[in-house]
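What follows is one chain in structure tokens, specifically the form predicted alone.
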Amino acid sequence: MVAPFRDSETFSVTVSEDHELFRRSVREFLERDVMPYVEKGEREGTIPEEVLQSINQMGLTGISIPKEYGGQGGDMLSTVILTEEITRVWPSLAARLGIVSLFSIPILLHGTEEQKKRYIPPVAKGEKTPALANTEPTGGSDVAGMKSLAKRINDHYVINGRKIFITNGGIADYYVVTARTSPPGDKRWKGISMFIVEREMPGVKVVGRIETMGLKSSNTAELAFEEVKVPAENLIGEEGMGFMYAMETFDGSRPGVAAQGLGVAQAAVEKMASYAIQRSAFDAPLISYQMVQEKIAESLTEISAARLLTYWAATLHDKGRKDEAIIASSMAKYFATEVAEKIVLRAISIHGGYGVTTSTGVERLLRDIEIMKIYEGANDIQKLVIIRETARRLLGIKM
């Protein structure tokens, strides 16, 4: 036993030449066609339409979606590499595109064929913007404490409730919405169901955009669902299984958040190294001082460890080793985002006064990574997932 896993074969990472060629083409595209828009987009709080169109033309919006539903059919590792590279250039753009997975995973896993054919292709092609409306004002991490209600009436459900901190919330065409269809019973999570809701359905309201400290170009909103009539055929999977579908969705999307951490860390390392080479102090380049060298060396080591952890989690997903992938994904999300924060702080330190100005872009990375540490399961929750899954798998103990 190699705790918390059963054998050392678990720790293999498979990166092909195709993956590396994909990375190079994506990086070249982002630096050429996306990077010029970042500063303006962050100031205005939006991602220009021309950027989104170029992303769609490259086929990057639906990279992980099967080809039969309009996507590229890429594996999890390709999705992670893409997310890492996008975040390196523009974290807000990565946040927006990451919602494609959160929306599509539950439909692809548990939706009907009609749901898949109707809702997945326009999202994969970038024709429609998706969102996952799960978090509520009364509790983010406590999904089982959900207050939103969905009542079955003949051939439809009527949804009432509020959702908050919804990425793409104010601009989405389609939402995957969780709501309670029956009382909790013996387990708090039971009775929650999952639905596909269209923006144009009467009663769907954007309460307002939420201004956050980072990811300024990502649209984060509060939503209200007031007597929203949703056709019964828009129920995803089985009634009462929405909580489990949501957890399964986060398990599948978590390596993407780890990859966002990698992208932030990579951008910070590049900025600190470049500045240390170009900037002089006391008649010598900053890079010549041992304290600066140590900061860069520590950062390079930590980002390499985080990248291996993230690519490993993606590889486990691609191999279909679900139980191990859940633990690895939580480890990767927690570790990569924590490491990114440390690296950004070092980069700010090396930049000195310039590190806290908006002109260098370093302080923006700090604001962005603080959000990544929280969404899709705060890092403290990831630690609980790691220990609970380990106890369940190896010891048969439910915690």
Ligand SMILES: Cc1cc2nc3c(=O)[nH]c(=O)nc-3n(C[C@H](O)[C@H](O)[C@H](O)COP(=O)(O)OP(=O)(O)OC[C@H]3O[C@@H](n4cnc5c(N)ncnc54)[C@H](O)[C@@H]3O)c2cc1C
The other form holds:
Amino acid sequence: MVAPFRDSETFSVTVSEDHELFRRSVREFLERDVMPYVEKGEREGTIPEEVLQSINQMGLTGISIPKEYGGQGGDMLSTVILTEEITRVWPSLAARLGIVSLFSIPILLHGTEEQKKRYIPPVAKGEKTPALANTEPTGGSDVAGMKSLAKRINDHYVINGRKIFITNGGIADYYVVTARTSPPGDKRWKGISMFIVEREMPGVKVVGRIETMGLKSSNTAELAFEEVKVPAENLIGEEGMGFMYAMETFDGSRPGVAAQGLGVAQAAVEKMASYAIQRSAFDAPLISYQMVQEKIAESLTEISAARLLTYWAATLHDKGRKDEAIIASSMAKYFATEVAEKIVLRAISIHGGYGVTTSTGVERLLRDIEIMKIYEGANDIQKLVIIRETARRLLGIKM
Ligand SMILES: Cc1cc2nc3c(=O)[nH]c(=O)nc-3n(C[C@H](O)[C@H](O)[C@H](O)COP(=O)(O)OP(=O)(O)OC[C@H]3O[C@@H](n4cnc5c(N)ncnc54)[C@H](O)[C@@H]3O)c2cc1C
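So that was the form predicted alone. Now I'd like the form predicted together with the ligand, please.
Now the full complex is given, and it begins with the chain already shown.
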């Protein structure tokens, strides 16, 4: 055993020629059809309809969704490569599209056939916008401590509660919402359930958009659910199992956030290298100075390590090695986003004064990466997952 993993073979990463061809075609498309919209979109806080339409036409919105539900049936590695490439060009767009997986995973894993047929295809095709409403004003890391309530009355549930920091919150058509259906029993996590809620259901309210330091074109909102009557058939899976479904959802989506970190890091490395080549100081290009070379060398090393971790986590998911994939995904999420932050700081430093101006697009990467370190489980929480899962696998103890 290569603690906490089974054996050396666990560390193999399976990237095919098709994955690389896919990356190249996506990069070409994004640079041609999406890049021109980034600056204006970030200024105005929106992603223009024409960008979303071109993404849909390329079939990229539902890359991770099975073909039978309107998606492309891509593996996790393809999703990761796509996310990395989109983030390299426009992190806010990656944040918006990442919610397709967050919304779909619990329905695909635990939903009824009717729920899958009704809610997944329009989301996979980009006709409807999804959101996952889990975090509450009183706490996001401690999902079991949530306060929202759902009370069963005959053939429906009535949901009351507040959710905060919800990506796509103000523009979504469909929400997956967590709420407590019974008090915690012997375990704090018990008694939470998961529902599909439609925006048009009376009592669903967008309290307001939340301005964030980065991901400016991604719509982040606070929501209120006031006496929202949801048909009982919109319960996902079993009543009381929503916490487990939420954890499974994050396990499946974390390689995507790691890939967002990679995309930011890649953009920063490219910017720092090209600036170091073209900018001169003391009659020589910056790249000729060893302290600048060191920053680039360290960045190239760290991004490569982060990429290996991220592709490896995706490979473990694709191989169905669930327990190991959970640990690897948390490692990849925290490592890739922390490395990206370091690389962006070096890129800013190499750009000198221009690094802190808004015109070069380098400072935006720093604002964006700070959010990626927090959402879908703050990096401290990723470290808790790594240590807890390891203790469970190696020592058989619960921490
Ligand atoms: C832009 C943005 C978009 C988001 N999108 C969504 C979304 O679409 N859907 C959704 O449901 N949520 C979303 N979130 C919420 C996000 O997942 C939470 O912000 C995150 O999980 C942290 O929760 P919190 O903000 O309540 O911080 P808290 O849980 O209050 O934690 C605060 C700090 O304490 C640390 N901490 C907490 N507990 C521990 C512990 N046991 N040990 C060590 N450290 C600990 C955390 O790591 C963090 O650094 C989004 C957040 C942002 C900023």
